[in-house]
Amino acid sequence: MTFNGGYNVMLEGAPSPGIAPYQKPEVLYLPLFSESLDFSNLQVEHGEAVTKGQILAKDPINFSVPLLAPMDGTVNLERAERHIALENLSSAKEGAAMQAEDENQRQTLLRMGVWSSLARVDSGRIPDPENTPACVVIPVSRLEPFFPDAQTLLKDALEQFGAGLDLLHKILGDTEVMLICAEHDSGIKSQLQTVTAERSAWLKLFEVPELYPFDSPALAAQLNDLNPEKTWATDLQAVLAVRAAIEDNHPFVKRIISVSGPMVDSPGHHQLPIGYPLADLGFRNGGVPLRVVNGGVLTGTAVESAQLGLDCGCRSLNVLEEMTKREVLAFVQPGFTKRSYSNTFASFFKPLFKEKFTTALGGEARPCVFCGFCESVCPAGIIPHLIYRYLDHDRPEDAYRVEFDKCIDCGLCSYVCVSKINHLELFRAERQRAIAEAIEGE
């Protein structure tokens, strides 16, 4: 198989493995909204006591997916705009609420809070529970920096997640499942092997060189000749949840993240509930203006000012330098901190380095140079430069004449650009134009 394109994004600041331990908060600050999900519909009022596993709110646009309490506590629904606060904070018994007996176990994801985990490899929408997809495609290694590591989140837990495995089969009616792992990524891959070589006939270990974007759900369908209609992709932890959710009846209601990034003093893992306080995580301190990243560095998402708490779809959070002044005299400097994939600084003749990164362009934006850098790294062989300008002149139907379709949405030709230009945004742009359109003619 031809793996094109990719790039070892080398950054200071991951997590350190294992998991650190936090305080309990005095309120919960659970956002009514995500990167893909907005909880209209509330389903509390305020002053209501509520315990854990408890719906809080749906999001009526997609097949009602709940927000779920984290812990017992009160509602306060005038504390702050747009969350939900949980005060008087207690102690939870474990479980939710026992199953309907007309439920079926794709119900029970939905209603623990698991379901809102998967997502359609074409769109990144939640998928709807009454369809089957073809294949579920499950990232272990994760090449973007910053993501959660998985020897800490499968520390103690391969058993169980092979059960969640094998549940997540039987509830998507005996789906295939493809497992990916970087080749040299050697204590994970063993213990995936493990894993796979008891359920062969249906689970999958795909390989991949280890460099990014080769992590990618969206790469593998293309490698793998899978429809992308019919792929779905989830992640480690909900493997997890689903055994903990149909087995135990553990509702979704704490992840771990990964709280990284080279303005963060220790970078690491914490196993927080939703609605965890921001300020509590300690990176907004210290007077230096931050960029709060929700999700990956290439392809996450600036957290909102006014976002207080963490949001149901978080996995990790990433804290850079929010560069306001120009650096001195930078046209001068050799670059023997930064590197580049043009290679034209003195960092050339270093040894591989891992680089501060800043949300600084490193130079002036301007117009495309076609330099061809963009098109070389692109893993799914589509000429970004050339979208870019059929999208930027309002051609989309050129764009999708070259394979727009095909884009992965790594953002790799944003970060190699010489002329700084921001494919991702308008590309991603244009992909929620056309969801939009396509659900206004559902």
Given for the second form:
Amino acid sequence: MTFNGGYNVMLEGAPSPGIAPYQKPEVLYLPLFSESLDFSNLQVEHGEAVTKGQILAKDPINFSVPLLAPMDGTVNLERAERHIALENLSSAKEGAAMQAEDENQRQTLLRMGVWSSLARVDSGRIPDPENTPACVVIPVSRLEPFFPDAQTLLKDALEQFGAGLDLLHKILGDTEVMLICAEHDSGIKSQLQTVTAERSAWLKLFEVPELYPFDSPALAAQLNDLNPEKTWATDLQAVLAVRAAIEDNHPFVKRIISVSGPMVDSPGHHQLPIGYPLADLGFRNGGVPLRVVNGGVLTGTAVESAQLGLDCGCRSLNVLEEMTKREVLAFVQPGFTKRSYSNTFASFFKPLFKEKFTTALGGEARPCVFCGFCESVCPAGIIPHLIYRYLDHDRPEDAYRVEFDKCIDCGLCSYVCVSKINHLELFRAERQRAIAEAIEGE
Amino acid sequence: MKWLSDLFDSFRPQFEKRGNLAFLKPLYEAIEFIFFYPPARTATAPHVRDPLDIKRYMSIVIVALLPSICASIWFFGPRILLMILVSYAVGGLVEVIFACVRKTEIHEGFFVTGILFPLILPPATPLWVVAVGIFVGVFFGKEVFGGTGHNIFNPALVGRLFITISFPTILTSGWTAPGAWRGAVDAVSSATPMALAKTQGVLTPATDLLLGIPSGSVGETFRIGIIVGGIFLMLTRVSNWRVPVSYLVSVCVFAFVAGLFGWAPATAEGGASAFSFALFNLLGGSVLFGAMFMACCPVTSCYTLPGKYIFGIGCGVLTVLIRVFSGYVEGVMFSIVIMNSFAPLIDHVVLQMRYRSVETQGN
Ligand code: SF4
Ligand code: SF4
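Having seen the form predicted alone, please provide the structure of the form predicted in complex with its partner chain.
Expanding to the full complex; the earlier chain stays at the top.
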């Protein structure tokens, strides 16, 4: 197995293992959107009392995946725009979500809010519950800064994880399952080996070097010759949620979130209900402007100020300082504190260190100078600057001819670019366009 | 630095939309942004970026040239500084005018062109020739193509080629002996090693070449400095090692072959002397400088990896062919310019082959 490219961004503020307690919320703000979902179909009315696990809204475009009430409470539709506010909260007696007589287990997963944690690797979209994958890929070690670490998620839950895998395998039509694990993550690896040992017929462990983005399901599909159209991806928590939903009748309304990055005082994990007020997390009141990134710092999206609570797709929040200062003669400074993919900074002579990144672009936008960094860092073995040029000149056919479809959306090309070109933004726009076109064609 | 930023702030309105110097905005911004970076931030993912930018990237090339520059001043006197100054002033003017007319930013590529150009001239080149050369180089070599990143030819080489063809006498009489300005050597001027080899069959010893004792272009004589600078450039990843290495290796190999076949000057026939002919070709003339600083220019060489090898080998073969068979004593400049013009074609063919094979595999 040969791996191309890859690069580790050494960010400060990794979440420490273990789940830290959190303050009980007064009110929950459930966003009617997430990165991939749009809950436009409301199922409740203003002032209605709801119980935990009750469906508040559905996304009609994505197989009606639901937004669930994480606790008992009263719906307030007027408190915040594009959010359902849940007031008078009380913790419910467990379980109690209704089950239709003829419901199959896939529908249970859908109703319990687990299905939306599945994604097709070719498009990133939620898969059709009627379809069956050939393989489900689950990244266990996460290499992008930062996501909840596997050690924390799997603590005391290894057996449940195994049971979740068994269920997933069965529910998804005897699909194969592949776990991605970093080679050096020896603690996790040995735990996973005990899980895979009993299930070797359909469960594989794919070991990858500890380098971003080799944990990518799309890359794993390419390297293992899986058909991307029949490969789905999900994550550790979703596997645990499958078991909880099927065996214990628990809706998937709480997430373990890592709150991390250089601007968080004590980076760690919290188990929070969807809709948990972001303001209560306490990182918004520093003296400097901050950017809260939903997801990893290379691929995540910035949380808009209009978003008040955790959305249902959130796995991690990473907090960076917004760059507002102007650097003085930055290009002639030796650069002991900055590390670069090139070896043009004096930090080259220092051992690896964690860096306090900000949102600085670090230079001015320029035309491509063909330095080749984007190509050498690209894990997919394609030529990002060439594809960028084709797409920029509105020639998508040429871009696909030079294997744009292999791009796994990791963002490293934009990260390293000397000319500060943002390939990723254009690539994502093109993929959106292609998906929209495909949907229209159907 | 507060006073400086205040100063910039007080001047800025003059250059804004309705200010009376608005047409000079690119110049103003270029100067301001040298001192104070614009506080640009990422807008979307990736939210963090590598700290390397184009200014530092280009500065690294100048750093790598420092040994050559210092040595050239030591060898040929402070006059070299004047040549560099003229080159920057005239080339900069062209760049600024184009940026102001096009209303774009001033691009940093010019910092490298402006220093490379004087370094590939004979040390006694009159200053007005320097001015004409850099003007032609920047204007026709770069700006007419649309500026840095869009040019096909290395602008410094275009300028050099232009004055080679236009002012042949000035160039052939201009070979000052290193150290002559200090009275360190008796001769005022001397033939270059390449000319000696061609006309008299004399191969200058390698140690002399390395130390820069024989005459040559401004920056090409002190070859230890070039090697150090070139390796530095490759280690920082600013230049891709594939081009210089394949260039230098192919020069050695083909010069050796030429020596074996007896195409070399009379003294260099036979096995052992074919080897010394290869070594001479590697060190003599501007091969090292050309390979380390000109051929590897990422914009004008190939960007595909196989293309880089082809480009380097092509330069090497052409250099030896021109040296051995043509009326010119030196072939580095011509070979790089010729390969520059083939680079887009080579990339095209490489891409065709690469992606056709993918298509057929898929079927
Ligand atoms: S082209 Fe795609 S896969 Fe390659 S580095 Fe860029 S985002 Fe990553
Ligand atoms: S990293 Fe940027 S400047 Fe370098 S080749 Fe890629 S797109 Fe061009």
